[in-house]
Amino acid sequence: MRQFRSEYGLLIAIVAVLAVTTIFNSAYLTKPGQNAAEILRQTSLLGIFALGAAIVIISGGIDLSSGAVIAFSGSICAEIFLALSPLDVRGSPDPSQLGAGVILAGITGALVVGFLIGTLHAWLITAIGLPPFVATLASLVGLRSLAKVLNQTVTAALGSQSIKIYVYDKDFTRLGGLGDLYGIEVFGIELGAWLIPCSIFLLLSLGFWFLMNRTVVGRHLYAMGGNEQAARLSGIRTERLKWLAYCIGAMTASLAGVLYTAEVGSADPLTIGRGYELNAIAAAVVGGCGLQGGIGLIPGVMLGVLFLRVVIDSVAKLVGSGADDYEGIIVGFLVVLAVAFNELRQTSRGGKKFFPGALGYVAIVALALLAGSVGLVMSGGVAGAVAGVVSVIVLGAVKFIESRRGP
């Protein structure tokens, strides 16, 4: 039971967002299954890179590039589609009739791509010594760059120069998780395309979960994920290892990117996925990884995903218009809180102090500045003035507490 026991609180937290929510808007209330299809469809989209990107933290890494390899891959895909689709009458490209057999090639073309991409994080990590923040830190910068060249490169030489490339497909767009599945029906209830990212993601989690629990490969990444110089002295080869995670990593960013691809029926690396990197590394923090590495379950970052995904919902549901602006406080919130809550479990029994001397009175101040600030964009001043307050009293009390403890 204790070893679920943060898996056990992010239901609770779910749940409890959820009754908020509804309490607040009645939008789950008339239209339930609507709701819940599409929080499944945007938390499987999610939770696809963000499953990799648990891997690489476990195993003690950090991979920033997410984004960037969803926007690079998916240009490579809608690319390849534009290289081997048929010609129209007037002999260009026709990315409305792909077939089976090209969209399998875009697909193909695109996890080639992140298998070489996280081959290549690899290779700068452990052979020429690079910390992997600054590695992977390189191919967010490039890689959309690099991506909007190329698609100006091909889409130019097909006698249309545009960084964007549309791909309308209805085989491919369904891989995005909207539309009908076919006219698939199952005891007179149509079924959704959103069954497919969610059958994807559920598939990866099993497969990941098997690796990291079921495996001697997965124990071997919690290991170096918990002490490399331990790990390479008991004769474990950290090199492959290091390889494996940035390869999952990459690919699975990369299998994102034509799904995200397929959503909106375009590749664009000016847009999509810009600040997803973030996304994925918050859903794994929230779900119970360590960003010192060796900590996690798959579990609990599926739950993790969730968690992010309904808590963006809610905030949608509840402001309206314009809650988009919100969404990076949000993420970043749920970062740190999901952060200091571990830091907080583990340095309990060691006396640790959050708010010591005066640098606690400070930070006590600019947090209830914050706060108060949030309230007051979100739900106006009166809220504001709330949210400050009680911030005031609750982050005071527990200063209170600690100097009572003594030094």
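Between two forms, the rigid core is defined as the largest C-alpha subset superposing within 1.5 Å. Positions refer to the first chain, counted from 1. Owing to the predicted nature of the structure, the values given are computational and were not obtained by experimental measurement. Compared with the form predicted together with its partner chain:
- Relative to the superposed rigid core, residue 14 undergoes a CA displacement smaller than 2 Å between the two forms.
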Second form
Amino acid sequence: MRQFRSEYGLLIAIVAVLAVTTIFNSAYLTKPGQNAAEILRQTSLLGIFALGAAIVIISGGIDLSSGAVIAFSGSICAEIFLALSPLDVRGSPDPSQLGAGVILAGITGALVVGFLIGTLHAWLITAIGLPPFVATLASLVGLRSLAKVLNQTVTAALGSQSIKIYVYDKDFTRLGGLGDLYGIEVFGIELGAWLIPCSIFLLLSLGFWFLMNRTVVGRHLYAMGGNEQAARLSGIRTERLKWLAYCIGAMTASLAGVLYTAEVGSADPLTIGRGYELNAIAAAVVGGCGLQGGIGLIPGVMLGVLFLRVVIDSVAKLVGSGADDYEGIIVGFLVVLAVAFNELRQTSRGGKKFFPGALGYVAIVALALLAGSVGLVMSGGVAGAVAGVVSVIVLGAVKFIESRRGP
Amino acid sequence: MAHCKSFLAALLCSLPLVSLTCLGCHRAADSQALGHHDGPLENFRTGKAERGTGAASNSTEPKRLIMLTNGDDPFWDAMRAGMEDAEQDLKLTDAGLKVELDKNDNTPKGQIDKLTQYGNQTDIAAVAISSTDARSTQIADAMRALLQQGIEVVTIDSDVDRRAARDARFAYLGTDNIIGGRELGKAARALRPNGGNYAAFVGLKSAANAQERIQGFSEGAGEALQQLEYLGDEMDLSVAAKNVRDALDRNPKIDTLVGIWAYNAPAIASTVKERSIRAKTKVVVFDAHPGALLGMEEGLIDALVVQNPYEMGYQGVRLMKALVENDQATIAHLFPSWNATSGEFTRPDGDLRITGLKVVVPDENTPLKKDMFESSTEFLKLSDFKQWLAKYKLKGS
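Alternative state: the form predicted together with its partner chain, after the form predicted alone:
Everything in the complex follows now, all chains and molecules, and the chain you saw is the first one.
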């Protein structure tokens, strides 16, 4: 039970956010099914590659390439579609009637590309000796550019040159979770296509939970994340484990790339998945994964993603137009809060000081200014001043109490 | 075993949590909300009394009329000014309405997410959208989904693909971008009567207004002016400036620079100044970005073809209010070919309301003359245009 304490905390937090939003905005009561479906759809799309990012983090690594892999794999998928799609009357590829075989080929191609990218990362890290940060940073920078060039080359060979490839096939675009599910009804309720990404997310979660909690490989991944050298000395083949972890990270991002391409109906390497690598890491951290490795649970990651999406949706409801401007502030705040909460749980008995010496005074000023700024932009000058002053008083009191405890 | 139970508990509680808290209890409320607007598409076309009834009157909270942009640019400030003036003039508060301008992040996904979010809210009566990607079937589908929920949808500034998705909105209000592009092309041809080579710059090549303007420009410029470059910057201002430098580096023959979107103008002007190539380069641009006005004052730009985003904002609010209130007289005034009885536009392209164009030149020492352009296009000196801006307290248009 204690192992799942942060997961239960997240569940309570999710319910609290839903309750507060419902009190101040009627949308959840008036359009409940629609809102639930949209939150779950968004949660699933983010969750699919957040799971991969979490496994890399648990194994003691980091993968900065998710967003670029999403863009690259989506482009590869669309290029395969173009290459295999039937021709229209003018002899140009017609991506509106692809057929199941072509869609399957596109998805398979994207996943194979993900596997190869993961392999490349593992090779750079284990054989060449690059730090994971640098190896995956290279992909982050390079893959979008490569996708852009490849898209232009493929489209030029098949018709008119373009960076963006449109995919109109309705069966494929359903994979993004928008629209209906072939008109299927259960108990008189029409099912939505949002069930597709949601089901994929749940299946992947179950699979990864089994891998991490019920297999030797999973235990070894935790062991390697906790102490790589000890794991190696114990006879664990860490190179192969890293290969597995980075392949999972890249392949889940590839799968997400296919689904995002389906969602927007086009593969655009310049815009799809921009900045998503940090969203995935944030979701994993909020879900309880420690960036030092060896810590984190799959249910926690699922709840972390759901929590982030619920909060973002709540802000959209409560702030209205321009709510996306606040998304970064909120996600940043939640990440710091989650990490600080975990840190506090682990060190609270050690009498740790949060505001030691001169650094503490400056940190209090910085935090008060931050609180004041957030108050200012969200509710005006008075709220900003109140938030700033209250922050100074509360944090100053903490500093005073700490200083009474002695060094 | 204990772990397994805990996991299953967490799993069962996590994803379906939102559904369980909402879905089961309030299905009836859902259907009521939708039922209020039964068959909106049909109503939309027929103009029957159900359209918009009570959209603004049954709640103490004002309903929102939203203008969703494709990205961020000073161009939208002029539109916001028009929207706010319309809000005052049309007494929207008394009608239980208010206006908002919502800026997209330049991506189709951003617009899809925002449109979906609008559909999930209860206080939105109408949406006007400048489509980021005319060919995106998913944006069009998201617009149709709003229509099905009884939210009025129109396009402003940049339309959907009219061959495939005309049904995704009631009408389009904005510039006829082909004519606008043509006017810009005519200006370039007059400045280069013996022909030349041009490079054109734009934000998103996929946007309908970009495609129409560049097509119009080509028609207006004629065959003597050859296109050597046409570059998109994905609305990245840094790339916009780099594109101009790259095009000039690659093609020393370029003697005419063309800005298709508002912010391309300052990017072009700054490069022309930086490289000291003004004497051999003609510059024509769309819109009156504040940087373009400065550029023209400094003698770096020869002609501006200016849209009227203020008018788009003003008339857009007027149209959205009329649709929400089912005010057939105002709809017919804005779109004379609209037949309220049949619910159809009686002539082709009757669903397009074209806002005006202005050609702005630095002063009278220009080879450009009013009779070179369409009779409906205003022809102004920079000083006169700045007086017009001051009248509406605008810094650009």
